[in-house]
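Next up is one chain by itself, shown in structure tokens, the form predicted on its own.
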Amino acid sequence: MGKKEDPLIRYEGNPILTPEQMPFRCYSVFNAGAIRFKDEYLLLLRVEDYSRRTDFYVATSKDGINFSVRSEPINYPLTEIEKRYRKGHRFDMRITYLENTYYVCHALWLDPGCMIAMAKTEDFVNFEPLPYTSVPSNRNAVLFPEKINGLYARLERPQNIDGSGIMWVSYSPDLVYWGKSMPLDIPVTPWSGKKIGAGTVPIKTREGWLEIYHGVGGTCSTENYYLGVALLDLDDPSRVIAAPRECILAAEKEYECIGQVPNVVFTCGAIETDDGKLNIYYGGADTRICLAQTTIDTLIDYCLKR
């Protein structure tokens, strides 16, 4: 439960996955992506071995909260740069609904640094890899679910060479070649100072582009990173309409602050829900998945009266 005034309100079931639940032996499950498939709640879960290896698994659900696993992960097979600097550890999965198709944004690490990768499913058990869009060091990136001034559009975020960074937009004209890139001009704040990256797909809403992210703020003792949310220009969304300076959720529960990485509560998609909540699903510690609840209009709301 949360304030009556908070602008998100967690699940009194949190949390909603664990390694325990899943139907193998697994580390940890965490920083799903999210989407409407089929009639069906779909959540493209980022699952660690005791290795630490990481695997993707499709997870589906008719209520948006109670989850089936599959016991196999999904089949996407190496691509050239991989092969050539071995296996790459790919996470943090978002989904995004373009012209008919869905795409999957996601971050590779390869011994060159960290990079931007993408592909393409149509049901969401083989992937077809489309050629790499970033070069080193890059990730968060986040497919905008239409084009804009008649380009695609994505969010993402470079890196610094001490690890810092803020969310930029770029564009392309056919998924691959990518440029025209602006930083947002949002608010860097004390809880967002380190890094400030992107979570969901945008929403498109009357208000402008819809974006929960996520910012990294320093501590005496960890990096702790929570949630915002902002209004982007329709047209532009390197313009930020609105975005308060307050984050929108912060690691408070146990299964937030205790598990693989402590006091990380980090999104990577949200589904609207038949009866028009927003889902927002997010990972606890790196280790466990969690649910957040709200509206669309509580979220727009906020953004225009702080």
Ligand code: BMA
Contents of the next structure:
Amino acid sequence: MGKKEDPLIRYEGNPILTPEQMPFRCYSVFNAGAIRFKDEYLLLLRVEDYSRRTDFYVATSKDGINFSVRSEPINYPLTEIEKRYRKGHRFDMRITYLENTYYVCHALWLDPGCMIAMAKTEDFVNFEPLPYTSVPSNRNAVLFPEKINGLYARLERPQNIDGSGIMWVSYSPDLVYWGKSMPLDIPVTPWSGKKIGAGTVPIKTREGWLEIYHGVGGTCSTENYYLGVALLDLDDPSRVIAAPRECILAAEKEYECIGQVPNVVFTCGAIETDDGKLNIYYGGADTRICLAQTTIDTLIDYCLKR
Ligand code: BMA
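Moving on from the form predicted on its own, kindly provide the form predicted in complex with the named molecule as a structure.
Up next: the whole complex, starting with the chain shown before.
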């Protein structure tokens, strides 16, 4: 890409954070949740060490590009189910600010399967788990930043036995009981034939919820991850207003094609900048963190004109 009609522009200094730039030895840093916190840009980094143990570290920045990483991981105690099934890991945290609280949703892979877990934090140092997980197999949960028709809402991606799955929306009165689930009718394309799952926290716009999501499509040798964009109805996000058939980002650069998992671009968060841009943070090849920039209006136009 890099052509003039591209809806996203890669930051020319990509990647913005690599394992080599981390303040300690690690194997990979990728798929970061992203939010504004106390006038700074904050990323919640998924970091793997060389035993492939995952921890989450906070990185902050004044400009959204140059990040300093805290030397200690977040303090997020194990939940009851994790104590019972000690093997497993948490991954892909998305951060939502809702009712004066910061919530994270993430996938949790334990022996019984992959499920959705949630926690809340005030300071991004200590995290308090919400008590229950989903039943497996479910992942890629993203909490909407406000209630919809009086209920909490989240996007999620239940997974079928063959590994396929699409985005659903579920509702809850209390962040414990989830239901009223409906699939999103996003058109399946060659780049999203295998999976369609949420990426960023939906952004409320005059035209609907703007959602940047991932699609997985097979080639003869690999399963590649792409980013797409959709506009969802404000009152009923299962109703897709627009979802262009072209992806907005495909793995094309070396830092997206070579690494722990080749040909992967994967986002868990975007932040609006002071000068009206939208910074989309994404993992390149499950190894490093990259940045692509656009504006909300560009993405809305792109959705409505395709
Ligand atoms: C998905 C998730 C992501 C990862 C992607 C590509 O299933 O595990 O965290 O980036 O696969 O490996």
